[in-house]
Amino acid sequence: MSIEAAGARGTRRVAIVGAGVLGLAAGRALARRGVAVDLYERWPDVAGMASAFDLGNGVWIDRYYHHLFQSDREMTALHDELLPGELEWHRSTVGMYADGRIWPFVSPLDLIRYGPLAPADRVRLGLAVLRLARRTDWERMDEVSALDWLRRACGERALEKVWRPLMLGKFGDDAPAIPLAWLWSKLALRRQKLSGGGAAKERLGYPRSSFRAICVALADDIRRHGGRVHLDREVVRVDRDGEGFALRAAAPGAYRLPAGTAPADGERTARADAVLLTTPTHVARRLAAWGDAYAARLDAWTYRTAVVLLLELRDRFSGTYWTNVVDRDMPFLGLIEHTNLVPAERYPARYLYVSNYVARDDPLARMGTDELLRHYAPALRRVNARFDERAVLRAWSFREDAAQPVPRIGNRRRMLPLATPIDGLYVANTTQIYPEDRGTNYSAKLGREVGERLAGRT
């Protein structure tokens, strides 16, 4: 993205709301340039959507599945600098669940053998994907519906057997409005895989100690450079206070309540000369007294909620790391078998993520772990007839309301600038990562760029 210059007024202390990857990267860039910085995080740990939990005996696993592509240079460089030797590269396998089985979907040969499509449709699909991945005119693609282009380029059968189920699963009723530029950016990341002899040898990166480790390292680096990281400190209001701002925070333990419902604790007000909000737009909307025009821009952004069920299993579920589910009657979008990427012997068991993106008010978003497992079990048996929920050792479920910003045709014109109409108050979040998709790499890149820009104005 192109970041607008911050306001001309110099700053002495910068407060950052949110200690996810973006906030941590911004805080590090500021602290390393001598700016006094405070990070405020609602949860009692750093990392945000890159958070993890201890399975026991110091073995950590991500709440939400992650990996890096070899093109993810920002996060690779951070690991090389802060955690040398921690990031490893593993052979990936990808499949499509369609017509009652998992079809390998990595190499051109896999596409030729993809049974749900007739041979002529497979060739047409492959050529269309190659043509799209080689394009560079993303601004033109931002004006085109992805589904409309795919219908013309790949044909109706490929649209129904591959693309429409994936786009509907990801974006629901908003799928027709998703711009082609969003899909293009995903394919461009895999460009090396789609061409040449390395097509069947994609390697993905994963840190030995989960993605939380790099977030902890970023927080430690901020502290080493004089910054402060305040955990279990939910900021509920940011008000103008003279030449700066007052950040009003809730009492400890507010993370146990729905976000935004805890009252401010009068003993926990902090002050800063400038404030960077790295929260989702609907959270930024309630934190400050915006004018009507800017509030409308915040309100225009919507998100899809991630619902993830993580299963601890005795045995391997499938032979595939990442399985996209394109059968329309299946109740989930993806199966990510973590221990088919990272060596299983590092963990006490096998681990399978069952992934969904839904509207915020979807009933799935309100289901508990046991209810989700019961709901998914018949479909999991369709994928693997030997699956038995009684063989599930442990299960966890996680939800993130603002997991996936919904881009729309002409999205580049909707993107918020860094500077807001309130001088000294800034917003940077995943809606500003485009045409690339949100993720740890681009969150780290945006955070660094924002931190550098703000540091240059102090």
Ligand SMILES: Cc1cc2nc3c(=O)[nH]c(=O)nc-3n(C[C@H](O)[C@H](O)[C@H](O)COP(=O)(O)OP(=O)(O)OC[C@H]3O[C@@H](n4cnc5c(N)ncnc54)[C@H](O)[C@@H]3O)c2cc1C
Given for the second form:
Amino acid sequence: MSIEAAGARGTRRVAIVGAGVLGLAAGRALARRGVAVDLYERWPDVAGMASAFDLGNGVWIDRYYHHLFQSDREMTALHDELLPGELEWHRSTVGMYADGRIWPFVSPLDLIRYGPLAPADRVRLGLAVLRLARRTDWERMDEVSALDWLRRACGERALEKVWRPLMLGKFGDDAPAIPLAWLWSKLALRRQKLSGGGAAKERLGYPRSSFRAICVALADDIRRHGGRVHLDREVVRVDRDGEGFALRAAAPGAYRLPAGTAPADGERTARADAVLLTTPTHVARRLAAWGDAYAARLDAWTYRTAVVLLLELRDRFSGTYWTNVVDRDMPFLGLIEHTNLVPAERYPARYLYVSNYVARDDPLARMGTDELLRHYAPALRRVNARFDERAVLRAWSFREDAAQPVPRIGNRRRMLPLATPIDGLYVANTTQIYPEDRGTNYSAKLGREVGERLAGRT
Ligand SMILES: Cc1cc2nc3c(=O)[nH]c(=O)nc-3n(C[C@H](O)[C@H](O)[C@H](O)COP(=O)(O)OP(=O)(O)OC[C@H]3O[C@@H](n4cnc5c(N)ncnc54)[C@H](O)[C@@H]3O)c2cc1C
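Return the structure block for the form predicted together with the named molecule; the form predicted on its own was the one displayed.
Expanding to the full complex; the earlier chain stays at the top.
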């Protein structure tokens, strides 16, 4: 049965598992169309990967660094509608850490001055990126390995000095299988937003009270339209129950345990006529009784785990907002100095995210905050000789197992349709965002579209 048919039949109550951006946008679309909707969220707060925490005195900061590009129209429109004036655009600075220093890497002039590459290689790299960003045949690019194309287009030296460290850092052993279409969409979207002002004037969006604010506003709007958002409600099982579904949830506080380990609490069973799972595919896999063929499709999806250390510092760490670390001896992939994008006066101190993407079983994914800080400190000193871990005011660390879905060559054929083989049960998550890279904008858009289709109004 198609999603449209579910709406046409007149779905009475829809349950959504997950109150991240996608689940909230879907819930809002349904609630605004008069469908009774219940959202179930494992954590005691909304926003999922876009969540934030209070630094004290009501100043919120994202657990994972976030910004919007000017091409992120869905998120921009949501802010304009629900939180007018909240989204601000700031001048961004991007750099590459290589050969012992940060090289500015925003404008064509920066590329011409990029010392780690010989002049001829810089020109070749610049022309290749321009050529790639102008292409539109993304389905052909879905059949080509990004690293193979980059080797041919930019040459072996640019591959070793720029692309391979970036791709290995993000995707590890899977890097050779990443399709060119994935890289293309990142470059093409970035180019789109630059078309007005030129590369040197890149501006990035950041909401005054963190990315959580729009999620809270979406949840409020769902409630205003009669929907319900149940927090601290981990769904552990979704089973057919007559014409509809029974959703069994764990007891309060299950979020303190590893996901999926808490048993169902007999008191917490809810009913729905249709269910939308917005969880990662490995969570969807364990929630329902899928047939073998569909279970294999879910299992085929893997993710890279984000490990992020957030440091509160008295002083500025660097002059750059976003630094890609392309030196393979360094133990992290990126340095994101939030207070080099958003004015530091808004915060009690300066904030630096140290970012990594690793395999789920990587030792880094098991390190505590102090251990991570000790592990990274010598490398942080290589970037800024004055860095002293004893001068760190506070530190936090966060891990997200399903941070980055791993696309593979021929990815468009692996993507799951929204409707599953179980009539009335749907899946929508970051694996269905492609060729764009996952991001709040595309989760908001996919969520709205799924909600509209489930409500039978398209
Ligand atoms: C390090 C990092 C940096 C990022 N940077 C950016 C950026 O700069 N800009 C940008 O736009 N995006 C960025 N993103 C991506 C963005 O945060 C995500 O794409 C987006 O928030 C995903 O929303 P979602 O609702 O699809 O998924 P999620 O946020 O993962 O939502 C799924 C929800 O389901 C809940 N859940 C899971 N299992 C259960 C269960 N059994 N029962 C109930 N609830 C459950 C989870 O707790 C979660 O809240 C970044 C992400 C990371 C990790």
